[in-house]
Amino acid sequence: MKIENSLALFNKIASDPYDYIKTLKEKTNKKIIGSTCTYTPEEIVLAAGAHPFRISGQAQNLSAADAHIQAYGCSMVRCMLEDGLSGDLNFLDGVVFPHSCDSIQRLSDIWRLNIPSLHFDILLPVKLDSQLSQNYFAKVIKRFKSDIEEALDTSISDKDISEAIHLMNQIRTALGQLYTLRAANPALIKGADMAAIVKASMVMDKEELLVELNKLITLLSKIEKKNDARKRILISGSICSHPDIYQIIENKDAVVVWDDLCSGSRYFEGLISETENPYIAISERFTNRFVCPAKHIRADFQLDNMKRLIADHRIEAVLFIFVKFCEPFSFDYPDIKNELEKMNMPYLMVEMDQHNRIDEQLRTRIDTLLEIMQF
């Protein structure tokens, strides 16, 4: 299998989604469970003899959205509720709401008043520093496993979690494998492919998904390293809609080595514990891994961890991209900044709706960036 042949694959599954689930389901006649935020335990969807499917958005017009959400909103939520409202994911058998942030629990209230589907709340604790939080995480786990074993009408062991959990941390570290790949050769994978193959990879059938990941990983590792003196730049903020971005920094003797992202390596970061006690293990891996700003650890998580990816993969640029008006990322980014300053690190900041295209001024503004780090 050629490499081009694997990367087209992803890239067919992550730009039409919902065409893959609904062959998927055809298929294999599995519940769909849609997800709405990375704070999804999948391994309970996945023990439950379901499928885990993440929501991205597809929709262009958010007309019907905005009669139930002000334009001044998420525009991922509203892409989601677009979606919803529009029929596009009557595939689903049900959809997660991880209480992550205002605006997915807002959504969640909407969805359940419009849309009929199967309703999963998770109450997620806020502060996850201390062992209160990691006692309550573990128990909102639980009652997860709970819920959906009575909306699905199964019964869920142990075994299957433990099955489950298995198998979701071959994916993570397959899918760490192929970022760290990239990293030390950055010619390898377009940045745009691999953002495709992370989007591809919340949506597929996740015993094909590894199968997929391992040849791709296995082919890849068979290529001479070259010398690449490219900038190397870190893309954080919560997801990255538009693969653009990816070609527009290429094209200026550059590439994105690494991201922060809720559509990137946030998904597949930290593995969870196969010894202990599943419902523990999962919450853990929540607690423990690079948690977005919506959640608190302490003050200083956020910029720790900035600094830690600028070392640890030798970036020279850090390019922010916040969805337009979601707050908790835009509370971080001020001491960030400061910090950044200080480390004589270029950076940029640029606000994005998720249904809109990458216009002129964007692009100027990203040049611009990139010419900095020339000097």
Second form
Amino acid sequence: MKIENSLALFNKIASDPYDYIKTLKEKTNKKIIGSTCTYTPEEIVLAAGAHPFRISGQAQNLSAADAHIQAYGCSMVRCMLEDGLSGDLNFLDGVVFPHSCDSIQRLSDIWRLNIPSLHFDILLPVKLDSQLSQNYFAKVIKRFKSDIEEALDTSISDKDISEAIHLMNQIRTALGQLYTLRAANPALIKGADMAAIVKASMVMDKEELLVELNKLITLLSKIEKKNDARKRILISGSICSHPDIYQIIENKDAVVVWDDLCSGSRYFEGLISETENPYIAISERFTNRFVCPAKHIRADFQLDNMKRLIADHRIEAVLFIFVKFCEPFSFDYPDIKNELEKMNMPYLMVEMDQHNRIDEQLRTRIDTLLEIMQF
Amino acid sequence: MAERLKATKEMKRIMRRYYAQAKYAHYMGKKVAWITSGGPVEPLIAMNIIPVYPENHGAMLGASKKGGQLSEFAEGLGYSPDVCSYVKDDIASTITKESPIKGGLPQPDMLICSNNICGTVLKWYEIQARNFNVPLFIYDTPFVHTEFTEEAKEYIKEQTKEYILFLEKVMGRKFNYKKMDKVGRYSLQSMKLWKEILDTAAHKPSPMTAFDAFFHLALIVTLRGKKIVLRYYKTLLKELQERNTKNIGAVDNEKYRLLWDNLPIWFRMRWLSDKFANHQAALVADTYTQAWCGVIDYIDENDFLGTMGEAYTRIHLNVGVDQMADTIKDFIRKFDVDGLVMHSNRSCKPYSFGQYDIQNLIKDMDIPVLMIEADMTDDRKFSESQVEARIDAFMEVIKEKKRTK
Ligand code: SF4
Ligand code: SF4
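Got the form predicted alone; any chance of the form predicted together with its partner chain too?
And the full complex, kicking off with our chain again.
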């Protein structure tokens, strides 16, 4: 097996995730449960014998969604809805809506009223800073477990959950290893490939995924470290599913070595304790990993986290990629940007109108901004 | 045009006094808390802490037509043009001191944020917690898409205790449960009075319009739990009841009755009010000001602290779109309205997303709906000529419908 083959597999799945799922469904007859945010406890879905996958919103043109959400909704939410309404997600058996931002919150209602499928609201706490909210969080996970048991007419044992936790921990470890390998030696694989791997990880059958990830790690571990003088970039934002962005950066003698994205490190950050009560353990991971801006842990968490990422990964410039109209991420930006200015850290911010499409204008902006970025 | 409500003058006086008191709180050794509009204010009143509402301030800034300019200032700092203008107005006013209140809002000693209205306030209060470096308490109200779960009920109950511990810690003294009991009763009574006030609009012609409600709302938002609210609302209620006995309408020769959804457009209140009045249309009710009395039934006056959590969690903005549609249906019936005006508010996503589905859900009521694209304070997002044309067209439909009925 060659590295190229492995990367081709991940890229194929990332570029046509729905097709992969349809085939998976035919082959395994598993129930397919879509999720709208990284706060979905995939372990519970797996323990129920179903397949969890992240709905990425593939629609390129919006028509059906326009009749339900105004144009000032973010493209993540609008594209997911479009896929749901247009029938592109007809293979789904159910959808999970973890409570995160205001837009997902209303998406849940609109989905429930218009698209027939099993519907799961996970009423997460918004604050993760107290024992009380932590206890509540664990109960919410437990409720999700009984909701899915009832909906899928199955029963989940503690053993099922432990096994799922173990599997997901291995996957997260593997993804973390890949990131670390690549951060140490960015020439190993392209940024776009790395992004495709994470995206595919949110889609693939988890057992298969683990095998493929480990194969790739073995192959990459054999490659010797090269000197790499390219500037080390961190991408920060909610979702960045466009491979071209990585290429544009690499064309300019820079390279993305780490990210702070829902479609990146936030997916695999943090492990779940395998000895504790599983509901508590799952909720603790969500609190201990890099908390997303839609949740509260400390007023200055996002600022500190940015500084930590910069130090940990020897970052030389930060690229913020925001989805237009997204409130949680954009509200933190001015204060983080000021912090970066104090550190003399170059940065730039681009807003994407459609999270899955890159237009010429955006391309030129990134291009020129990279050029004028004072390294 | 009918005369303005006489009570209005007194209301202005009360608000002026309230802001003066807040302004000088620190000189009088009192503490100031900034709190979100749907936040649990009663424990603050019981603790003698002065509550200040940046959203009410935002409304004032909007009404004084400063919203666009302040938003623009905040955008210069890096805030997005596409996010809630209340937040931007507040952040800008904190820096520029631009405000109808001299010198801007008094600085907070603590921040109390409840996400029962939106997730936006969470980010807003984090920003201000960093800026003022003061403690922040979040009163976390799980969203009620379809059900209010047992664990949410318990969580919110326990949080009330957590909140009180927080206040005790910040203030360095014990919580006054005796005073709380009184404050709780006043609060509930003022909500009931507020409801009676809004209900007077069921009379034909309506003695008040939603524009009056938007104005008089400030008291129930900022001072509920205080006796003065009761006194004032009683006077107001009396005046409205008198109008009803004499059949005096707020709009001359009221012929059409409308319902408003979402926040007001603060900088165009007068214009809109005149615009509709010229069509002999009265906006008799709205979903926004009703939010402060829609949950009365969940509160037990003998156990305010124990029951307020559920009430705060079940408010209009914290429930599913279908429940919101039911509320709107109730209003359509109760106030016998001929049309619905929806403000599609670019600032407020939780209020605006779902409006199309609400239209679908109320189809069986067979009433025309007008959607106005705007923003509650940012006048840059308002096109007068477009809105005017749409209102005229909408009123034509309503008139035609009434004629053929
Ligand atoms: S991009 Fe932002 S607004 Fe859109 S779903 Fe994600 S967090 Fe919510
Ligand atoms: S206007 Fe809407 S988004 Fe802004 S603070 Fe109020 S409820 Fe939140």
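Rigid core here is just the name for the largest C-alpha set that superposes within 1.5 Å across the two forms. Positions refer to the first chain, counted from 1. Remember, predicted model here, so these are calculated numbers, not experimental data.
Here R365 counts as shifted, since its C-alpha moves by at least 2 Å between the two forms after the core is aligned.
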